[in-house]
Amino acid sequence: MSDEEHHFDNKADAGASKTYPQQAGTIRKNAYIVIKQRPCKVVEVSTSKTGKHGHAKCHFVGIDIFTGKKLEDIVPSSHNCDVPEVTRTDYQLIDISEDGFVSLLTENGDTKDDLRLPTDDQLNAQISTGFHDGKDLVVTVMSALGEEQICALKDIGPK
């Protein structure tokens, strides 16, 4: 053995997995599922009967939680589907920059500056007008599969 010091670059993510498996037959409406590598909220589930030589199949219709696009998938009901780990976190809004990025205050007092205003025009307008009117706003950020987006707004009164 040599006396040299070994140095390893640890590039692995120590956090929890971004998805977990769940049997397709147990996924219901309003649950989350990964369709075509996108996190979706299930809006419709239909199950077909087994054929002469096959499995019962589940037909999922989901809405992408970030883009709002409709996606569909058909999976044998006995197989596993990926379910995204979806989290919601509230942050206080500090500032909105000219290029559309928001500055948010985290629970521990740090700032989070890597999020844009939402693509939803109505929510975007509510945040912008509320901020410019001097209101104290709390935004809810939804995150799944390494993506984050502002999805809701709460007015906690004037500053």
Given for the second form:
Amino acid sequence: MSDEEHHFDNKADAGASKTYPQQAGTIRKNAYIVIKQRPCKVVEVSTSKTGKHGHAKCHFVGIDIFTGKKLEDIVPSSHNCDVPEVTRTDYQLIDISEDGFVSLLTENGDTKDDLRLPTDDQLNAQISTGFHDGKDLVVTVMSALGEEQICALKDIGPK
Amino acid sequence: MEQQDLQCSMQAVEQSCAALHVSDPGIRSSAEATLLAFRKSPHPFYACQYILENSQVATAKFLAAATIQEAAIREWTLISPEEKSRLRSYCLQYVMARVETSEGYILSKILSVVAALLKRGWLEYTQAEKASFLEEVEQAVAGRHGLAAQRFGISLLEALVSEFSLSTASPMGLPAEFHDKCRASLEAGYLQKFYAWAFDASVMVASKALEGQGENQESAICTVAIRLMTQILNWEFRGKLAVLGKSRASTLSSSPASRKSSEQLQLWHDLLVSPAKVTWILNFYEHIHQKGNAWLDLPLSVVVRQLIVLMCSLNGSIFPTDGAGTQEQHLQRLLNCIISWIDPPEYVISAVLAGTSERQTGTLSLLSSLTCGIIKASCVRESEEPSWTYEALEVLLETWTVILQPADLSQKVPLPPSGIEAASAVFQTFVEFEMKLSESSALDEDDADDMAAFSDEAREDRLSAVALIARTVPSVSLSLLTMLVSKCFSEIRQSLGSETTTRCLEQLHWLTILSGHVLADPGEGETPTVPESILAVSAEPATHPAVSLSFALIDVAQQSLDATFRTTLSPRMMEAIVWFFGRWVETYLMPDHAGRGPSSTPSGHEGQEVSVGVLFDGRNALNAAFGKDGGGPAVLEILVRVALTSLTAWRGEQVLQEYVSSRLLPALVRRRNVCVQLLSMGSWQELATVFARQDQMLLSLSDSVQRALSGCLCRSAQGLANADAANQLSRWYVKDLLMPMAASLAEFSGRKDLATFSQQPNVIHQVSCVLERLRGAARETIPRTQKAIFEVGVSIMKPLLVFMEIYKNQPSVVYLLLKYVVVWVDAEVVFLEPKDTTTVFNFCVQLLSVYSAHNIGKVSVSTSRSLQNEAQTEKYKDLRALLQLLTNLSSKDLFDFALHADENPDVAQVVYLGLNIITPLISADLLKYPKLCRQYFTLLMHMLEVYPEKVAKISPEGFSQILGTLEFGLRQQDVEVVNMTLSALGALGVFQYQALCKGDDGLGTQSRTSGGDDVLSHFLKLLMHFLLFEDYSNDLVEPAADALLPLILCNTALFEKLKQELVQRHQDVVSQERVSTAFHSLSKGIEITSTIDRSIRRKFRSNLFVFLNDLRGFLRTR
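Mind giving me the form predicted in complex with the partner chain, seeing as the form predicted alone was just shown?
Everything in the complex follows now, all chains and molecules, and the chain you saw is the first one.
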């Protein structure tokens, strides 16, 4: 249990749930943004004006980085938007439990056991078969606004 | 063939034709297969004829006709001359017999089959054969065999002309040379006759054609005949006979042929420009015109109109060299008639009342009143979709442009007084109309279209045309604009914050844009000068119309600096102001030639102007107002303030900021003398300081603005003293600008808590900004700032490597970082000393390895498909940047070709290392992006051509990867990619062959694949198969020959084996003989030496052409 305590401390330090203000006009395609309290990746930005002689406004189309749902927002381009802190951390995979939780090795030698296998079938299959074939796998965990998910996998080869 | 069989195949074809319309894809595709097989079947002529005669299904008949053409051309060398002429006369008789039926398109298809057959044999027939055939056609066209035959004769000529014209020729499986010979033969010997026949035919039937409702046989003949005439006039004449378009004529030397062609010219002249012939055509149309509106849309009227347009554009050597007198008469003849058709009654009446009945001067006035009328009419019908008025105005403005600005400036004539009046009237009407339009549209909500207003080409064209008209009457137009600008602006200042303000803003916006067009030309790579007519206005500095208008707008700009007044203005208004000054600055502000006296004008032309004395006045006035010693610096100060305010006070207005950074600022730093002034100004220094301090104000600008701003600031270093100290000063200046940012990068990278600190969005934002700025600065490197930019770059090498590592999961930062390095290397690579080169090379290799370490074998999957696509695109962009980096690095050896061969680090080694690192990242999927694909193969070709010996040193995995991509490249659709692949293969082959001759190792162990097969042999097989059995562009044969030769030489045994395989495919001796003869011709005259020189290559290329001509069609049809 103490391990887990320690781990939470780490997370708090990383400030994973923090957001930062940034002027809407400077947020580009492929950047991150908070829309309706969800962390999103911007896949489309367009600017327009409120009437011919009005001010510029930005129209964002974002995709929720965890659920893949599409969200939209319109903000005057001189206003600030919330930008989430999105981090990706690599962990070595040490175990997959039967109930679908994974056990990961952190940098300082602790384990992190609170994550499930990803919902994506392809990635899931790759992790499971790779692990059962005895490959050394490194998984990337993406976290933002206090939420976490395995998002990528790398085979560092049997060494 | 038996009757039964014919019946069967007809039924099969008919059924398949019907099945093409069935919705079930399975049935449809099997029907397609049947039809294709029918088309490819050997000697299908009887079956086709049977179908043509007996089938009731139109599509089947059409298909049969097409099959005759295809098969006859495919088997041309195999069928006897008798058979060929039998086919031709069969087709002709077929058409003759059915000319009354309604299946027009089948008949015209068959006519085009005849035309294709004639063309295929054209160079084989004797003169007499052709003459006798054409005589028959002439008889028909002259109407001696009745109306039906006449029509069919003309249609045959039409088909013939279109078959012989290069752009509409059908494929014959022969080299382009063949088509060109046919074209030349028809052009020299027959076109003229055809035209004359068609003309005579139309004269013959004309009176009958005008009877009735235009639907009788005669009018159809007339239509076809005139269509043939237009078709002939549209023919692309070459050489002396350049009858149409821009005169490409009279370059032929005086050979005996030229006497003949001058006779021909005379004949053409008689046919096309002789008054009788032209008048006949005009009268003919006049008759149609009088028949009323119902006739105007008939095909007959359409083709006659086309013919008249073509007659108007006659040009070149068809007119005798009599000082364009004949041409003028010709045009006048046409114009007189045309004007009477467009001249509406009310203008004729008003012209008569005004007493100006003369046509000569009336043309411009007419044009003017017509233009004004159209503009007014478009006021009324404004709400509609692109209306007729829009189109009409377009045509009229184009006419004005042609009159005012002829393509050949020496032909420009001054406008008569009536013309000047006409021009002012048009300009005034236009301004009045647009002002009304602006006022009414100011409150429109839908702004989507208007955002792109400046770049909208149609609008741009229109404004330029109107500006051209305005410039012919500068005093009138500029004063009008000045008055309106002042009026609008004072109204804006009075009525604060009401709807009226918005209306005035929209008007002022439009006036500003128009003023920009009238006062100045877009630079676009050239140095624009003040329009001559504006320069010619002589006036006191204070009252010169151009000065007044400029100051009216400078006043607007200056007021916009006021923080309280600014709230009244709109971003859109500011955009127009900034756009205007971006254009204006280059032409008017502190011009380089300021103060240049009459003695120093270099060209005689300018000297003339000055000696007139009047022109000098206009220049004086402008100099006094905006010159370096006049009002220039004060205006410059205002403009810099406007730029600074637009960047800082108009938060989030990206369009405005982009205009500032991509139009206004670049215009300011383009010229040295302006830079000198800039650097001495407090406002510029303020901008530089805010920039260097990484002030939050400027950090909130968007990426492209950051880059452009940074580039402009660095570029202004060219204004530093032009002495020995200049370089040193520039270095300090640039370092002052950039070093603080480099230092903050270094500081970040050294932080203990970097791992968490670096991931904060605000830090990411700042790092991205700095990278963008550095990239902007590097892009604008000029010789005197090169050193400084290099030093800044070196100072951040370490931090960049750290960032590459730490931001491995932030693809956007990685991309910016790569882009910066690409641009920086590109800017620096030419200047580098050997020592520096090593530093740069090492850095790049490290960067590549860090990148690849994090990206090889990584699979990321996301729940969302579009996020997945985004990730793929990001990867693609990264790789493009990396390839660009390698290409930039490989260009180093081109610059240092002769210098320090030993001292320089080995470029090839570095690039190969790079390739080794990134080839595993390039997947077949990524190569589907055309740009990436081209870039990759360009680099690969370059490296294999220049440094094949390095191939041996690359790792086996890398090598097989490269070979894999070569095989991939060979299968691409993109001709260029295949071409580069072939060059790369050829280079590889030559290298191996030379090594074999010298007894070297060559590719060594690399050349064996895991299966033990020789890789080059593999490619030899592939290439042979490609050449003989696949579809490719003819352009590829030459590069393929260059690649094939060394591959054959490397492995002659295998080549022999391939040949035997092909021979053995055939059962009969004749075919076997044919294949081996073809192979023999391929190696004919090729002597085997240890080097493959150019003459051998050339020989082999032509051999390969012969070889493929002989064998390809033969092998593929069997």
